[in-house]
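Only one chain is included here, represented as C-alpha cells and corresponding to the form predicted on its own.
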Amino acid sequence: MKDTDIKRLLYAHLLCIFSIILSIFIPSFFLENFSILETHLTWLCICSVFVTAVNLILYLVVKSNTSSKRSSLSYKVTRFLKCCIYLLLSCFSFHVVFVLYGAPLIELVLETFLLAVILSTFTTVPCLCLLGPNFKAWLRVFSRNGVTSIWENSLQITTISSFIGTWLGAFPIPLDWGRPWQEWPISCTLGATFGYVAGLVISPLWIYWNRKKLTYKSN
C-alpha cells in the first residue's frame, strides 16, 4: 500500500468535511436567520446537496478509465437512473426503519424523511459513487474481508460510524432536559453528521496505522 494513496484518501475526506462546514456558514450570507437549529430542515437539504456534490466530484476525479462500452451515453443514462432509484429506495427504507423504531407515523413526516435523506447522503451516496448500483458489490464490501481497496475500507468505516451516530443521537430525545436540539429529529441528524465526520477522520488514520497489515484481494 502506497502512502500516496492514503494521502489522496485523506484529502478527499477533508474535502467532504469542508463541504459540511460550508453548508453551515455559506447559507447564512443569503438566508435570513439561518442556523442549524432554527432552520434545521433547510440546513438538512443544503447539507445533503453539498455533500452529494462533493462525492460526485470526487467520483469523477478518482474513478478509473472505463471501457468504450461503459463510456457510451446509453450506459451512463442507465447507470444514472439506477443510482436515482437506489437512492430513493434508500431514503424510503430508512424512513420506514425510523417509524418502526418509534418515529411519528403521521406527524413530522417531512422531518423524518429528511433525516432519511441526510443518512442516505452519508451512506448510500458514497456507495453509489464508489461501487455503482451493484448490490452484489455492496454485499461484498460490507462482508468480512470483502474490501479490495482503501477506498472500500474507508467506505465501511464512514457508513458504520454514520449509523452509530444516528443511533446515539436518539438517546437524548426522551430525556426531560427541555433543550431545543432534543426536538425530533435534530439530535439524530446531528448524531449522523458527527458520526460521518468522525468516520472521515478515523478511517485514514486507521488505515495508515494498519497499512502494513492490510492486504487487499483483487476484485
Second form
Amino acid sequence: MKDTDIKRLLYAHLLCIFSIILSIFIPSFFLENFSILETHLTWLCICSVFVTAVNLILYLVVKSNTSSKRSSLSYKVTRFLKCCIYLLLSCFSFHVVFVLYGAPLIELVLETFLLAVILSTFTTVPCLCLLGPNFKAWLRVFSRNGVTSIWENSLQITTISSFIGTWLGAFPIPLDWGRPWQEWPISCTLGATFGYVAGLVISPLWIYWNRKKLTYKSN
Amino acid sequence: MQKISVLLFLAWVSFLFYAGIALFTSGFLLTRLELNNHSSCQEPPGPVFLPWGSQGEPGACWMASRFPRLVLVVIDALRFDFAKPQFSHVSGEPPVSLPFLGKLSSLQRILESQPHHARLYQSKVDPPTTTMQRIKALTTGSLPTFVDAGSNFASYAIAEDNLIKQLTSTGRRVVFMGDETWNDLFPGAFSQAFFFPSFDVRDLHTVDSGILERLYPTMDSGEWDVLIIHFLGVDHCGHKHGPHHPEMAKKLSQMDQVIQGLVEHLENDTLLVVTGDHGMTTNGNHGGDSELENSAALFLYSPTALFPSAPPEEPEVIPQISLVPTLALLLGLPIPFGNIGEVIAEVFSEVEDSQPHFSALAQASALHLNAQQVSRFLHTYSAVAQDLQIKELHRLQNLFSKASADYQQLLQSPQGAEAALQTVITELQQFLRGVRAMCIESWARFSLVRMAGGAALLAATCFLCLLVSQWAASPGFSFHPLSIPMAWGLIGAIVCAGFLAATGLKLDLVVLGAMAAVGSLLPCLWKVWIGWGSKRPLAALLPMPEPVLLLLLIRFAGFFSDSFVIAEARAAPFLLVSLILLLVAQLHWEGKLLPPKLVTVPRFGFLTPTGPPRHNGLHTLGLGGGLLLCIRLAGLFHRCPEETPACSSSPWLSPLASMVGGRAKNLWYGACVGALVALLAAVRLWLRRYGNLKSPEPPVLFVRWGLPLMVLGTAAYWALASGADEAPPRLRALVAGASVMLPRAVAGLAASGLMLLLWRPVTVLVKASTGAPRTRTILTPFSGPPTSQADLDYVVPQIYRHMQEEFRGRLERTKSQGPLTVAAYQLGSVYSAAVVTALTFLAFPLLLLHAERISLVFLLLFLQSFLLLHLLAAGIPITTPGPFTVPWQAVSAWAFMATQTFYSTGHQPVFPAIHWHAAFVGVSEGPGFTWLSALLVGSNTFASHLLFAVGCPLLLLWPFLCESQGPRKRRQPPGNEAEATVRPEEEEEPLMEMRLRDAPHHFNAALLQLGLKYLFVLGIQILASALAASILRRHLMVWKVFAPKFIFEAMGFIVSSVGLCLGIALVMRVDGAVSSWFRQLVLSHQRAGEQSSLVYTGAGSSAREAQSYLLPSCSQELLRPLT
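Having seen the form predicted on its own, can you show the form predicted together with the partner chain?
Then the entire complex follows, led off by the chain already shown.
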C-alpha cells in the first residue's frame, strides 16, 4: 500500500462528493421551482443518477485492466444484467426493512421506495462496481478481517456510515418542531446522504492515519 | 443459603429503588394545603358595604337570597358542543349530522323563546378532568391537585369548606340522586339521597332510569330546598361506545326530555342549573387536559327574568368554578372559604330596574364580596403555607386595596359616574383573575431537596446494580460481602426509627425508608467496590458492547423529550429492531452466521471462524426476519396518543361487543379463538419437543388437560361478552351469571396450575430399565472372508463388540438383575419448562382482562420472545465450567420488548387510556371501587411488564437449552470402543441445563447477575423519567406527558421487580426440587442395594428412543449422601 493509492482513493471520493453537490445545484438551472425539500423526489432521482454515473466512470477508469477473457461482449452483458438484478433486489429488500422498521405499509410507497433506491445507490452500487455481482465477496468484505485492499476498506466504511446516517435520520421524525424536512422520508434521505458524504471524507483520512497498522494480505 | 441471599439481595435492591421512587414522588407530585376554615353568615369576609340596606332582610346572609330553591343537574361528561345550539341559517352548507350534535334542542328553544331567562356558557374545566376532582371543584371552588387524579373512584369526604356544608349549616334540605361518588365526598350531608353505583361504565341506564323514577315525585312533593341530580349515562356511553355512536344520540335525547320536564315542573322561585362536570375526547375518555375534555356546558335558567340582555351569539367562556360563588350568593349563602372562583357578574343585575347604573352597582357589590372573600382566603393561606409567590401576592393585595377603596368611594357618592363604576368592576375582576392565575401557577409546588435526593438514590442504586452485576460475572465472586452491610443498614434504620418513635418526633415513612436505603446502600457500595477491585477502569463497568450502550443511552435520552415520550410506541420497536439487526450483523461480522463454505476466502486461509456455527446460518436469518415481522405485526395494534391528531388508533383494540357487523364479528371471534388455540398448541409443542409432556407429574397433567379447559373457558366468556346485548331477555340473567363465573373459573384454574407447579416443579419422567438399550449394537451382515484391509478394519471391531456383548449378557444373567439404569427424560430442560409453564398459566388470566383481539398480540408476544431467545442463544457461547454470563444485549432486548408489548396491547402511559373495563371481568355488581378492581386494572395495564419479568430467567437458560440442537452429529472417533462402553460417549448427548446444576455457585451468581442487569435497565428508565420530570418541571407538557410517564414507569418498575423476584424464586424452587429428587432417587436405590448408575437422557426427538448416558454430575450426586 502506497500513499499514491490513498491519494487516488481520496480523489475518487472527492469526485463522488462533487457529484452530490452538482446534483443539488445543476437541476435548478433546468427545472423551475427546484429545491431539495419541496421537490424532494426529483432530487432523489437526480442524485442517485449522478452518484451512479460517477461510480461507473470511476469503475471504468480505475479498473480498466481487465483480462481479455473477461472482455467478451456476452460476458459483459450477463454481468451487467446480473448487476441490475442485484440492484433491484437490494432496493426491494431495503424497502422491506424500512417497512419492518415502522414505515407506512400502504401510504407513501413511492417515497419509501425512493429512499431504498438512494440508499442502494450509496451502498449497493459501489459494491457492485468494486466487487461485481459476487455475493460471497460482499459477505467477505463485511466481516471481521475480511477486507483485502484500501478500496474495500473504504467501501466498508462508506457503506456502514450510510446505514448509520439513514438510521440517525429517523430520529427527528417524531419531534414536534414542524419543519418540512421532518417529513418521511426526507430526514432519512438527508441522513443517508450526509452519512455517505461523511464516509467518503472519513475513510481516506482513517486509512491514512492507520496506514502503519493496516496490512492487507493481498497487495 | 446462597439462593436465599440472592433473592434477598434482589429484594433489597428493589427496595432501594422503591425508596428512591417514593422520595422523589413525595417531592414532585403537586401538593396543596387544605384549609379547614369555614365561612359563616355571622362573619362577613370584610367590612360590609352594601349599596342599600339589604342587611336586615330575613334569610340574607352576606347578600340577600335571590332564589330560595335550586335544582342542580350534573350530566356527567356533557361536553360543550353537545349542548351548543345548531343554527341552520347557513343555507348553503349541508347540516352536519353527528350523533351528539343538536340533540339538546330544548335548550335552544328556551334560549330563543326566553332570552332573558336563560343563558348557556362554555365552562372551562381545570385538569384533572376526572369526576371526583370536578365535583370537588364544583362545590369548593378550588383547584383539586394532581395527586387526587388516581383516586377518582375511591373518593374521600371533603374536609374543606363547600357549598353542601354551607347549605346544611343554614338548614336547607338538600336532596340528592345519582352518582355514588357524592356519598363518599359528602357522607351524611343530604336530607334525602338516592345513590347509584358509578363504577360500572358498561351500564348506561341503571343510574339514569333510577333517577327518573324518583325525580318528579320528589320534585312535586316539595320537601327540598336544593335538589342535586347527577346523571351518568352520557359519560358511560362515551366510555363504552364513544361520542360518535348512535347510542349517544339516544342518551342525549333522553337528557333533553329530562331538561324539558324539569323546566315544566319548575316553580317561580327556583333556579335551574344544568352543567357537565367535564368533556370527553373523541374516543369518549377523559382525565387529561385536552381542549375537548376541558370544555363543558353550563346552562342557567330561571322562570323569572334573570339576565338584563339577550344572550350573545357565541356563548361566553367562563371558568367552571365561577359557579360556586355565584350559586352561593344567589342562594344567600356565604361563599365557601377556599373558593377562588369569580362570580358571574351579569346574573346579579337588577332586571326590574331599567336603570343601568343600579345593575352595575349590584354587580360591583357581588364582585366586591367575592373579592373580599378571596382576599381573606389568600391572607389565611399565605400565613400557613409559603408556596405562593410573595411578589405576586403583594401586587394582588395592592390591587385589591385600591379596588376596595375605589368601591367605598363610589358608594359614598351615589351619583358616581358610570365610568368609575366600570373601572371598579374591571379592577375587581382583574384581582380575581390574577389570584386564580397565581394559584394555578404555584400549586405545582415541588420540594427540590426530596426530588434531588430521590434521583440521587435511584442513580446510586443503578450504579450498584452495574457494579454487582459485573462483579458477579467475574470468577472470583463471593456472596459474603453482599449480605453484611445490608443487614447493618437495616438494623441501623430500625434503631433510628425506634429512636425517632421514642422521642416522639413526627415519623415520615418516606424519609425513614430513604434513610434506611441510604444507610444500607453506602456500606454495601463500599464493600462491593473493594471486592470488585477499585483499580480496574470504570469503563469496564459499562454495558458492552458499545452499540448496546448507545441504544441504552438513546432510550435514556428519549425520556427527556416530550415528543419521544409521546412517540414511544413507535420508538421502542425502532430500537428493538435496531438491536435485532445489530445482533444479526454482529453474528455475521464474527463469522458465526453463515456456514464457512459461503464465506471462505478462496485465496487466503486466515478467515477461519472462531468455532463451528452452532446453527445453520439461514436458520438464524429466518429467526431475525420472523422476529422483525412479529414486531411489525404487533405494532399494528396500537393506540394513538391524544397529542397526535393525524394518527388513527387501531380499530382492533376495541372489544368485539362494540362491533356492528355480524359477519365480521364472527370472523374476528374465530381468529381470536384461533390465536388461543395456537398459543396452547405452541406451548404444548414446545414442551413435547423437549420431552416435558411425558411425565406423569401433576403440573404436566394439568398442562395437558387444564390448559385446554382454560382455552375453552376463555372462548366461552368471549362469546358471551361479545354477544351479551343480543341475548334474548329471558337468558339475560343466565348470561350475566356465566360471564361472571367463567373468568373466575379460568383464573382459578390458572392459580391451581401455578400451585401445582410450585408443589411439584420437577417434570421428569423416570424409567427404570435393566441394561442400557443403547449398548446393543446392530451387526451389519457380512459374509465371506475379508479381502481387504478396509474390510478387516470394519469387521474386527464388530466381532469384538459382539463378543463383549455376549459376555456381558452372560454376566447379567448370572446376577438376578442387571445393573439398574434409570433413564430420566427432560432433565435438560427442567428449569425452562417450569418457567414456560408458569408464563402460560399467567398469560391466560391476563388475556381475559384484555379485549378479545389482543389475544393475537399475546400470541405474537410468545412467538417473538421465543424467536428472540433463539436468536440470542445463537450468539451466546456456553462457558462450560462457568462463570456464566448473560450479555447486555439480551437483557436490553428483553426490556425493549416489554415496553413494545405494553404499547401493542393497547396501552398508553396516560390516565385516560387506562382500560377501566378490566375491573369488571369476573366481578358481579360490586360496591364500587375495591382493591380487587385496582388489582384487575393494574394487571391489565402492566401485563407485559409482569410476563417479561417472570420470563427473565429464560435469558440465562435458553442458550443451554439450544445446546441440544448443536453438535449432535459429531462422531466418536473409532478405535476406543472399550472405553466407550464404560463411559459411553458422554460428550455426545448435551447436558443442557444440567450444566447449570453442576456449578451451583456460578448458577446463583448468574441468576443474581441477570436480575441485577434487568433491574439496571429498568432502573435507568425510571431514573430518566424522574430526571426528566424534575428538570422539565416547568415545561408545558409536564402534567400531560412527563408526570404520567413517571407514574407509569414507577408502577411498571414495581410490577417488574416483583415479577423478576418471583421468576427467579421459581427457578430456585425448581433447583431445590431437582436436588431433592436426586437425593430420593439415590436413597431408593441404596435401599435396593443395587450397584446402580443413573442415566440421564436429553430431550428432544430422541427422547422416545431412550438414549441413555451417564451423567457425571449425577454420579457425584450419588456419592454425596454416602460421604
